[in-house]
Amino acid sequence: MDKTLNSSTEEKIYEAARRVFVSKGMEGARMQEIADEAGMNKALLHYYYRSKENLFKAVFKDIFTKFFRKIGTALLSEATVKEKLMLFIDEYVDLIQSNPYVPQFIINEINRDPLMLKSLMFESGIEPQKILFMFDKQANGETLKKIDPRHLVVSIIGMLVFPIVARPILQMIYFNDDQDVYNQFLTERKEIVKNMVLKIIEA
């Protein structure tokens, strides 16, 4: 078989399935629908990704992968613990605005099979336990408050996730379903989680 239509049909199974997944998760996902919205027939799915569990594996680790290396290396940087935190808002928001649905897919799969995360983040050169260390050892130099670094990751996340979910919702009800308006509310927030999480870690 030609390489290059090798490589084109892999692309566009992938494709495919990147979508379908996104919008209904593994469970939702079949394989047909991911071979229809390709283009082509189910059998060439099985041929690349032998079994629908192996093709979301792909899909997924390629997503997180992707979502998570600028946020893990903001955090693994040799900056101060201010300008990680300041540098992952950054970061956190505009990913999850390229990627508004990402956010949502990832905590849905994360909630049905927990230990894959534990899996990939390690994979990711991500370790949450050596991160919460690290920031509290760092902290100490730096003349900030003594706080528990899981209830400071576990904030951030919060503010910078929730909007995200919750988007259909929140859109609806504050921006008249204005997408444009609500893009730019969620780049406003940058500022505003930064100042809330510096009030937190500040003397």
Given for the second form:
Number of protein chains: 2
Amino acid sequence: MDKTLNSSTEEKIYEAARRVFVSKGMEGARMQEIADEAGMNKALLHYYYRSKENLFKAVFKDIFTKFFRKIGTALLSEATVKEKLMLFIDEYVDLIQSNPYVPQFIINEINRDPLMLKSLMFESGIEPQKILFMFDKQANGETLKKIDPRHLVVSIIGMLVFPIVARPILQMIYFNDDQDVYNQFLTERKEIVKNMVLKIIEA
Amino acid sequence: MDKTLNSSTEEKIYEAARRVFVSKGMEGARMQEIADEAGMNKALLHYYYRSKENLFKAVFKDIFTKFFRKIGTALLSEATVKEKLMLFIDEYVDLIQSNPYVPQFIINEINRDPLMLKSLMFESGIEPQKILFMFDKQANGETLKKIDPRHLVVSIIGMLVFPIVARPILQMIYFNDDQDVYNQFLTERKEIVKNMVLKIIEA
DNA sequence: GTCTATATGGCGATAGAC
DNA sequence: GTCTATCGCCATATAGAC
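Please move on to the form predicted together with the DNA, as the form predicted on its own is already shown.
Expanding to the full complex; the earlier chain stays at the top.
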């Protein structure tokens, strides 16, 4: 059952806007395209959301919040550092596999308007320091002797995000633009990154 | 001596366009801003380059080509795999430190218009497979027993690029938006990534 | 070659009929 | 609430004086 079939006009607009904004960005998106995608007239978007800026902010806030909450869950779980990291990789890979445009979208929009960050973190109730400090404390006492957890987390996310955002380039130079082979590359990558991380923290 | 002081009008336009395009992207850039940055009138840009698209392509082709050539040099050098990788990290860190906006710029523009890639690789004379195959061959016989060199290179670039492109977010949540501390974080990161890579390939 | 002034088109936003 | 028609602005691009 397609959820959008029975949804209200406002929900249809929101879903369409989400798709268009995420793939084209705030500047690249067109209100006309969102209207087409939602199967209605352009004027209706303004009737419900008054401006493109408003519509964008509604979409971006939700995406940003959900994405960061998801990151927190694995790191806040009750487990050893090693287990946490493996769980984190599992969940993060699934997250970006099913939302491949989101990481680049968030990075681009934050860089375009960095002032969004402060208000966004405040409004969304995200407390990243809580997550990171907790990770810090556990890590220091345990297996991670000489590794700064910040560097480790940055490395893991970078290893996972880069092949997604740079997909067109890598798919071209590695696999002669073969989409299926690249999907396989991404699939096997989860275990490979896990092994790399294990080597890093266990050495 | 500022090179732009004595350069021709066309060179001034090119340099200004490079700065604006790299930081704002093709869609975000404005011809007026490029003209202001070059210290001249908007009409002159069209006199020399005819269209925004033309000017952009001239800039993008150069940046793309130079960036990928630079990557190749380290991996094509005569050395062991380990030495190659360390040299590659050294050069790549320096490259993106002095061109922090370029990686995101390239990724964005390629994703916006993936068809650019084929013609670009052809025109620029880049042969990435040569580089990668060479790396493959050396790697297989040597220390990298169970590691796919493709995954390793993707991991390294991801580890290095991510803290640059996601800087506003990471600087905020890690260091309360302290710019100096984040610069230090980036500086120490070169050696940290080297150590991580060594653990990965030596385990 | 370099400027000012203007044409042209696209997009966000609004007015107003239904 | 939903549509058609249109306004007004801004950005690329061009015309034409100097």
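Please read these numbers as outputs of a predicted model, since none were measured by experiment. Numbering follows the first chain given and starts at 1. Take the two forms, superpose them, and find the largest set of C-alpha atoms that agree within 1.5 Å; that set is the rigid core.
A29 is among the residues whose C-alpha shifts by 2 Å or more between these two forms once the rigid core is aligned. Taking 2 Å as the criterion, L117 counts as shifted between these two forms: its C-alpha moves by at least this amount when the rigid core is aligned.
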